[in-house]
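What follows is one chain in structure tokens, specifically the form predicted on its own.
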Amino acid sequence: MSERAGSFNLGALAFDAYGTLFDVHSVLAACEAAFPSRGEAVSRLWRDKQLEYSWLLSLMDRYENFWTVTEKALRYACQRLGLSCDPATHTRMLESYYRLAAYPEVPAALARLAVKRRLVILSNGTPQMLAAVTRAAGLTAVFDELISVEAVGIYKPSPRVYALLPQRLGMPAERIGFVSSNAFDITGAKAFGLRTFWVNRQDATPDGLGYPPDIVVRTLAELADRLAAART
């Protein structure tokens, strides 16, 4: 689904971090170094459990920060796959989250998108995690703010998370575009009232809950093209 050209009036764009700007599976090298031939399985189960824990904690009205969630998810993945992970290896793998690789098109696309709008990150990550990963990717300067769910103590897709955007940016929700590669994140943001732009990197099937994205693209470069054409 896409809006007709010229129908947007965006003052800001907010980006999910993990899976949207940064490739969570760039931890694969660390996983493979620790567990040859098992690295991909570790990486995928680690990510799946990381998200599952965030949803479970939110539904239980409990909160543990994303670094703790990520650490517990890694521990689970190793145990589930029957892999012995010594403390030094565990620490090295965990710290790879500070150095996740940005997707190749991200720096240039963000530079284009920042010309007319404020850019921020809205992420499950802790402030320390977000500062480290943006610094490692050389992207610190492009963002006005790195907004963490720690401010409200609950994970996406809680509306309390998305409410941080109009609060911090000082503008109505309809003037804020939210960009994510995660379908559940797009659904939550759309239900809250944000303009939503789904970077569907994996050609996933859309959610059918009735909150479709305003634009669907495969990369951030394509999103920059689409918004330029829409004269936002």
Second form
There are 2 protein chains.
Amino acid sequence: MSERAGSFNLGALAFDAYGTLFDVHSVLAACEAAFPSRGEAVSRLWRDKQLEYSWLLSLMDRYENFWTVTEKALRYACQRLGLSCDPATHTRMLESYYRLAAYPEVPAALARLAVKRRLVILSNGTPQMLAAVTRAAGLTAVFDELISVEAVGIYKPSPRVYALLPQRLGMPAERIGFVSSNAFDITGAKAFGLRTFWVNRQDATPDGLGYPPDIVVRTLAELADRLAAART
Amino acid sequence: MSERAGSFNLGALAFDAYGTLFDVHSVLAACEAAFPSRGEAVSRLWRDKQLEYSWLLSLMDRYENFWTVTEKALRYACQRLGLSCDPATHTRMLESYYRLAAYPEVPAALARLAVKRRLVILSNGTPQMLAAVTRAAGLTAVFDELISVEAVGIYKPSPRVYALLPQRLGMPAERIGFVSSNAFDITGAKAFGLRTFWVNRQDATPDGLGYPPDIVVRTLAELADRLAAART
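Form predicted on its own done; form predicted together with a further copy of the same chain now:
Starting with the chain above, the whole complex follows.
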């Protein structure tokens, strides 16, 4: 793998946000506080439906922004689990998305990865969501730009989303490394033509669609090690 | 609801295939035979991944036909569950898709629904898959046409799929009733402009994207009753 990595000539790294930089377990805590002992079920269904809705609306050519999608997915999860959610609880749960913690290794790893490279975020989140969560985690300064799919009105893994990167960064796709913990996101980015680095934090099964990542790591710290080794 | 139904002036009905006309529990039986006591887990994950892959490939502009998608989804399900699947078992499980049973009420209900209306199938399945399963269930004669998404190279719920119906049937969308047990399929058809009839066989939670069905029933027999009542 290090021979592969050695051939990279990366001018920039683009990061997925939710689950990659920011720990969605903070959402789990909000779910558990609202619905004791059901937090995990709510949070898993909420996340699954959030992605499913993003795919369906994209395919239907009926884009709605990620805040609305997240809100509708939460309503679905509560309804399906037979949980009644008052407006204040609903709002509190949603707003947990503004205050996600970064994974512990993220700040130091980003500082290492930023040496001689531009860093950006490319996320389904709205510009407002991305600004808030990045600020709350103290990571605003490290990123050149927070790029939201809102610019193209369709969700990952549409190639129109990944095409924002060469456009905004002004460099060819093969000089851009894309970092995500979401297997489908890696698949989409690879199919588009980016270099892909899968942060497989949870030992997930690889996606089987035939666009495997260039590098698989467990944490961003490991990615910083691998890319540093590839340079020497 | 019967007032609503009374306003329909349907020239044709289009049916989803898998889960709507054909009982995918036959697939469950094949899974259980291959992996005793794990059949339900395999079959649920297989189906979920089959749909997910169909959405992702569509969004990526990388259509592969439904037989390939179904095959890749089965491989994923086995890998994730840690089950090793020899080639003969793999083939046997896949081929169960050719021989699904129709739900018990389907033949008689279709005969009633066909009076003064054209009936077609609109499905993600390949033309070969649709011809085989319809023949095996003895339903070939009742349908004017088996319409596969293969004609447009994208999956449901893309509007390009539903647009095949007014094109092929030569009538406006509002004169076509679309029947499916899959909530996302109803949502897509409604967003496109068809009349939608949700066969909610399993008491599923309604989709929350804001395109509710015109009628909800539990079986096709109930749909035949409702549409007959609306005529009188």
